[in-house]
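Starting off, we have a lone chain in the form predicted alone, written out as structure tokens.
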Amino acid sequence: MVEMAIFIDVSKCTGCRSCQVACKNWNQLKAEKTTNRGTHENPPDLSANTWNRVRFNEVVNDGKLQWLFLNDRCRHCEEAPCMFAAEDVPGAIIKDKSGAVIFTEKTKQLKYEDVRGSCPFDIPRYDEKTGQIYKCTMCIDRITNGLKPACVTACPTGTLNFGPKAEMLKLANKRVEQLGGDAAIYPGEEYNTFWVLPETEENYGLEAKATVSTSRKFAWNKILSPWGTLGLAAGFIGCLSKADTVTDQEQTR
């Protein structure tokens, strides 16, 4: 199977929430009970039950009111963090040849606070009741049978868009050059799920793109621990140690 990928055109986008609804029908997720916070927004967050979300955002430019809306989900990186956070659970995140990244059950022996903390996007959410940790799977489960995801079959406007990604990339590309202005590729070519926003970033609520490797920035934060840098500090020693013995032979010699 070629790599597959999800375009978001944002300019479509309605905020009819059709896949919203449609991603926790086909993953049989539970409802969730809010309250009435003076938005249309529902639910006010991601969660173990809620995969898909459709932000609205209230901006004005050039004194006129724009409503904003942005379908907020997992954005399957190429070169996942989370997948680095779990590297010592092997088969708690997988990268699926699809280009879907994907969360089992064995996420349930991971740290979730690391699984979170190392993704740039705030995405993965834990369960209380099952202890697993989930997020958006691209659904998998159809499109390793042939079939679009289903929030993209649900999408009524064009927004949502499923293919190879090469296909993909070159729609959105295309999509940028008839917006003009801002309009750029969110969060980047590198991602399986992107988008093509309008406006800028910061209209959409979205933080600017990092400019550091998220995998990096792991890596440093686990040297940095407690016992990372225990580590660091052991090999540092081992490494002097084996310079004064080097050192010392020469002058034997």
Second form
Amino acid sequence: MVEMAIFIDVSKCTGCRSCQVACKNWNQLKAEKTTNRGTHENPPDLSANTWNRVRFNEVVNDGKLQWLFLNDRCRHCEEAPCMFAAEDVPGAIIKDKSGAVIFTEKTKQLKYEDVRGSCPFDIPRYDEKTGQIYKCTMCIDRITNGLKPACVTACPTGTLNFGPKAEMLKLANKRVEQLGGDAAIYPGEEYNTFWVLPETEENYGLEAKATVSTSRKFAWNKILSPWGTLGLAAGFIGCLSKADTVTDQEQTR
Amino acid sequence: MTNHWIDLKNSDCILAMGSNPAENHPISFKWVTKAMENGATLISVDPRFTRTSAKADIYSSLRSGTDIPFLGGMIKYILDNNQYFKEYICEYTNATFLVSPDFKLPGDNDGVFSGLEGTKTKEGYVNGKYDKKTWAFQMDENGIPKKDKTLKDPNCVFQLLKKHYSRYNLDKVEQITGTPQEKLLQVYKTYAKTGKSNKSGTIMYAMGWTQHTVGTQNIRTMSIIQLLLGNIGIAGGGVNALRGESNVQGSTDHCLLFHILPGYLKTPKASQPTFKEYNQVYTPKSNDGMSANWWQNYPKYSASLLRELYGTDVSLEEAYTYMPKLDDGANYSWLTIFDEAYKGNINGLFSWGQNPACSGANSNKTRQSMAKMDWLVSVNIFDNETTSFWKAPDMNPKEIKTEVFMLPCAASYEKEGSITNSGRWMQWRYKASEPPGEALPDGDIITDLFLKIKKLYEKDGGTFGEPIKKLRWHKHFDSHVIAKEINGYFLEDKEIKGKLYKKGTLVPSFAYLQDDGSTSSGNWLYCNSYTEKGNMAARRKKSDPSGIGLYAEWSWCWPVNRRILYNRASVDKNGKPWASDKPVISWNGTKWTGDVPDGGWPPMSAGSKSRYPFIMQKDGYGQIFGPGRADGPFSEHYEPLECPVEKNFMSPQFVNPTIKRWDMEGIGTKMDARATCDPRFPIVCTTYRVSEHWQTGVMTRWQPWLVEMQPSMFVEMSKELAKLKQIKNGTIVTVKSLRGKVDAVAIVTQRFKPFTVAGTTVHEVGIPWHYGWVTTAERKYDSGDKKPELFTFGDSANLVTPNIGDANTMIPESKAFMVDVIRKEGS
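Having seen the form predicted alone, the form predicted together with the partner chain:
And the full complex, kicking off with our chain again.
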């Protein structure tokens, strides 16, 4: 199998959340008990039973109201920091040749805080019942059998796309060109799941991540040298001060 | 839809108004997105900034219930700025027709058209009815409408149109709608650009337009715009109703409603005792040889339907006497049914695939009316508020005598058959799995029921038993057998146009149906769907030779597989497409290519051999002037029954004069109260849906993956209103009207903004209608009651909606009424 990728064209997302349901359906994930918190966004966070989730952001820029939808999920990094955190348990986290980063049953032997803390995007989640760590699998059981990931199949608008990475990048770059303005590929090209954001990352609340644990900082330091991307590190540390100020995704910027 | 879902991609400008397709018709957005990729502009007009608005190039708000002024202003803009498609309106619409000089417009007649008879009150007329004598066209000596192709005659439709909508100036429209003038102009300018001959604009509308006391006229206003801009019949144009349920088009085609029979034939009335008289009333006559006047074939379709129902053993005349007749002037729509039930005049109810306890307006009245019946049969796939109405939190089961039966039925995936989507595509579906337990397909249930009733009539006799005893019915339900009977058969050998059609073979299309009883057809519109060539609806060929997404051999579409209605209006008089880059049909000198044309006659330049494009209209022209409606040949603004203003800024006539006023003494009941401009209920309220739930939630509230995304009844409101009412985001509040109240979680959002209406601030809130008490945690669950995996919170939005109907359709005004929103103690 050639290297594959999911390309998420945010400009086309209507927030219908068929991706959320399709993921739960295919992977048979339990529904969570939720409440309406004064927003349409739900469940409130990723979890062992929620592997992708649409964030709803209401923002006003230059007096113009925007309602932005962003499907959040694992980026399937080419060089995944979580794999460094799992170095001690071979086979716990695997980078498949399809491009998918896979958490196996052996993640039970890992320290959850290290794995979650190592992820610059705060994706991995732990299930107390099974003791295992979970996240998006890129539907490895589907894609290795010639099917698209469940979320991509369910998406009505062409927001979610799946195919050989080279093709997906071509599509993404073309879309950036078409959209113009602040449009850019996020987080970058070194990932097997990437987005085209029509607006700046800030508008989607992407720079303001949830709290960062000590172990996460530790893990980050651990991986800094193999990555050698000081700019990225600076950006990351820069957001620490804002970390606990953002709780409501529908806040005004 | 005059067009179809895929055709949206051909549009240059899409107006989503009275609809929220991104949320409620998510798949349609595939084609909206494609159109936008090709450079189309998307305009979203909605009181609230929706998921559709989030994707739109232009968003404009408007106060609920003011669509006619908003669009009336657009008509004025199009006319003032010569943006209309002159050749199209002169040749294909009745803009040139001369109307009786006695006709009066509302501007000259206290806000009503000439001919109104009714009771005059300080709010204008109520419970009125129009004598349409003055709405008639002037006729020439041959009995053909007189026309002025220069459009200058003061009595011609064009001049009347201009005069009528001249009152809808920007100041007036802004004053009523609360939409700033610059926003109005931006929408008008953008949409009016589609008046160019090679450009197309389309409207996507849904219940945001129909659920008003002026619902039909909302759509009429847009139809006028579409005709002025030459947008009907073309690719990427049309008037497109997004139906609220996957097969609601099919159920309407097959006569779900009381006033029609299959194929939009009329239900007979008591004053039409014979088949001959019935046919005479409903068969229009045109003296213009170039008008196809398609309904002149009415007797062929009605005769074929009677043959389908009663076979050849009884004469057509006798079969007609078996048909149920409506009392003249009586109305048997939803609101009437539950009003009569509330008054104790209806003993029993079949609630089939419905949940009236939540879905109908004024739920308290509906729920109370169920308690007055002797029996109620609920046919559904899950427990719901209707099935269990007698044990609702506010009911005392001991006091309720209604005997309730629950018949579990198969879901759509558990049976074979067809559905007809909004684009009129009849698509065959296969059975995916067996229904669980005792559940049966609807067809099996109704067959069992009918055969039992027939047996009882045969055994015990009974008044007027012939219609039941003689009705044709099969012992077992088979969807293929029924689909073929809907198409129709030759009942004897018949030679047509030199070709012999054998008795017992399927009729190839409705052009072959006969008025002499030699053919049958359960629904003439579907004649051609299941022929000797096979089941057309099951076709799955993916090629598109048209290049505009017609996919002619994928499924089947009524009528006769024509994918775009009125497509003869997509070409000029020589048969050349207005838009050469997206031709629907094209005349090659000897025949039409492309879509199935609206009749094979040559183009208009062929003179008397040709036919005008609007073949379903008696005169053959698109109706800018529409005298068929109950409330006016043009649209006129009237306020919703409940509104935040003390008068209609347009005229002395406050609300639609022709609606049935249930709130008036001697008509409705104490449950039908109205509170307009009442300080106790100062906030406009509207209702809507979300992507995650469907209808009253009977199917979705039991589905935990959907409930986790939208767990509770909510009310969306502006930050300004929340501040005024000291309501915090995410807290529980009560929404109440004069008729009832419902608890909801407050979503405080910038997506709602207060309106400035005639200088004062008007607040509006919105609530979804998917919830009900059956799936909540607070109710009592008896042993044996199904318990949802995840509970929902809150009850139906219809607890607060009014039961007042549109003047033509009786669809309740669930989209604009008055409420208050208050903090709940402890929140």
